[in-house]
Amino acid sequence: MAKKQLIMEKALELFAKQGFEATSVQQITEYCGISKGAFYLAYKSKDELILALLDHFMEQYISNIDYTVKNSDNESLLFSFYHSAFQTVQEHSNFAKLIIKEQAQTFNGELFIKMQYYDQLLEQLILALIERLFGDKATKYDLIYTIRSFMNVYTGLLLFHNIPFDIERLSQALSEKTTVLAEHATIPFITEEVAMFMREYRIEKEVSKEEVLEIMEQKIKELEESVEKESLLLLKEEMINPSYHSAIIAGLLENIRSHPHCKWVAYLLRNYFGYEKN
């Protein structure tokens, strides 16, 4: 296991038990069985480690939803969207609980900015979903916040209430409710003008080609010899010297998309190559 991955996994166990503030770097290194020097070679500080954990969780969350939105047919799209979102939260429930519980006390400015950035990516995905299913409706911006509210409320139920939680049934129920609202609601509260005004205060963070290549290079170094590593090498070459047919690119993206440490770069590459299943 790579050193950074080991530290992230062990630190998360401690954070889940004690919280961010009560957990020291010394405790993390002892729990991992490594020296402080080894820790600081991987992360400059505990705050940087927490940011890395946030990135890892949100990258899984956004990339899973993005893949679902781009690869589901219209009939199952809403169900698949909700199912992907709740399933990812369930799979990473320890960190999701930690973020919700401690954000008011612990989050610094950089962490807050990161959360806003990921929130914006999620809203863009939801808007694309709405426009694909329901067209350019006057109520589409209200629908974004309706869907976000459904996700937030039921995520809280999933994480903090000891009740039977059937994700399939929930996804069906929310898909039905969203469709009813989309098809029958006619009075917008958030108009196009209001949405444009709100966008002026958004955090713009376009990922450049050079940044994507840098992320790929880091992943290539971290991965052991595997199909995923070979696919990343080929995709990197394609970005530098384009020559592959789109079907080959699609196959290479499929090779990496399920690896937990490649999901984000797969998301970035899907957007870079404009890849979407037909």
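Residue numbers count along the first chain shown, from 1. On a predicted model such as this, the values are computed, not experimentally measured, just so you know. Rigid core here is just the name for the largest C-alpha set that superposes within 1.5 Å across the two forms. First, how it differs from the form predicted together with the DNA.
- Taking the rigid core as fixed, one finds a CA shift for Ile240 smaller than 2 Å between these two forms.
- The Cα shift for His259 between these two forms, taken after rigid core superposition, is smaller than 2 angstroms.
- In the core-superposed comparison between these two forms, Leu268 has its Cα shifted by less than 2 Å.
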Second form
Protein chains: 2
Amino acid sequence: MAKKQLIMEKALELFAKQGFEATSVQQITEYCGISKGAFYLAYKSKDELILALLDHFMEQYISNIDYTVKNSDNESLLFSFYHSAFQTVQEHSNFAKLIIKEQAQTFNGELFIKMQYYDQLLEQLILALIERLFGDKATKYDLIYTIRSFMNVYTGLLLFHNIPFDIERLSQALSEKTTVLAEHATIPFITEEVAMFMREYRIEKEVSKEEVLEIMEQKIKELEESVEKESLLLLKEEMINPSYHSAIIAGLLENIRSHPHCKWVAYLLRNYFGYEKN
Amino acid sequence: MAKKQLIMEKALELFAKQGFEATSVQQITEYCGISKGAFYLAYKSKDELILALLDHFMEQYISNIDYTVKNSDNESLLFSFYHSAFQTVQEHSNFAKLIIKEQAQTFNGELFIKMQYYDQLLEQLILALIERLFGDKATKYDLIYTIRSFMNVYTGLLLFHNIPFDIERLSQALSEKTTVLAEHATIPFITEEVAMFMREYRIEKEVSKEEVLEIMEQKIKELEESVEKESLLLLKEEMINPSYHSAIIAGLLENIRSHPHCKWVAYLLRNYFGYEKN
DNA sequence: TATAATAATGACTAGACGGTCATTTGTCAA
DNA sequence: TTGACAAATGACCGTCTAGTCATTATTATA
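I would like to compare: after the form predicted alone, may I see the structure of the form predicted together with the DNA?
Next comes the full complex, and the chain you just saw is listed first.
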């Protein structure tokens, strides 16, 4: 297991610097100080590695933002959203660099689909945020793309220029811009109709109760004795046999939410239990 | 010469579909119906080809926008700017696709520098536009990045979704957004100081009078007898030995500006003669 | 038609790549 | 100390790549 972790970390460094295609397995193994065979014992292929990286980080990214959004009041919602997004990017800057380099470039089918899937999750999050703050504006789809374009451009700045970067101020500035646009811009370009066109290519991937249970099982096995493990076990019980008060569930979810390996499970469970603080 | 043209067009198609690295010289030559040797007679390497492509199209892109901006009144300036940009993208969609795919990805040093150079030209154009419309706002640098992020995101939409695309409406919508932001957003993130940090990595590439003359010489050789060629000859005379009234120069510039091979020269000369319609 | 000059060919080189597998090394309990 | 099992190795394979160059085909000139 430690080997998989090592390969992930070292490979990510190289991918961020050189890109995925431009980094050879040879290079990765040398940088890890292991043999080529050892690499293929940990991962079936180079592709499997990048898929694992994508899952590992995007799950954290989405669930971080989701948690922040669900636990902010309307006052600070936009700020929290941007702040959480940029914070996660800064913490995992190598991964962010990799994603930016690979985003339009990829011809690996499975990778492309996975990226699109996480893209949609983020889009849904943003749409929910917009509707909550501004209601059912005619320009709401344009607002999604505006917010995403802000994120893209300033993420690029954050990653590729060695600038002293004040995330607080950036989030503030972008919140203001977003609000200004929501309140004053009137001409929609992406109409309901255009949005429908775009939705045609959607990937519908509903995570079923059984799948959630399976993922929980998996995580329970991985974790050693801890509050997180205990909480997961209780939540599993609860899913099979509902009995606790919602406050207890909320507490249990809170217990697991900040553990890197549990963030995704916590996100899935928040959706499953329909849990929101506000 | 026709061979170079053929290779450019066919290779661009493949690059747009598959990316630069993923397209082999073999593939290009087969698609052109020529031999590998013939390819290397036209271009010294695969890299030289992509550099030529970049120059060919970016020169048109920049000079198109520059001409539009310099010849619009303030009323329609933003609209014209966006419209001109998206129109050029749509006309050369294969090239635009290639650029988007390669933009963060490239590790070819010379290519990277060239891309940065054209990036800066665009940035200067946008800054001039902002200052002309809104004066010396504190948020002017943020406005640059906002405009560029609008362009990026909607260009992506235009290129990679098969949506019926109304460029008029898009340009209208984006003009409004830009104006709204310029008038109502107050919090700058990219301050003068940050902008200075970023300028440190600037490439200063001043095109000298001699270089302009050389490029003109080159173009004159390439062109067959035509109004464009005659105009270029007269403009060359004028550079060495100024004698004409500025109206005549303006007319000569107008003669050459729409010929694909002269757009860049026209752009350079507009700057040289300090020519603006307004 | 003969000759010179130019254009075009494609078999070939050298090297890099992802991935495999027979072999070696390390680690236990007995 | 032995034997059994698992972990790790790296030489090797087939395939692909950018780029070269001796050879051939085409064209222009005399």
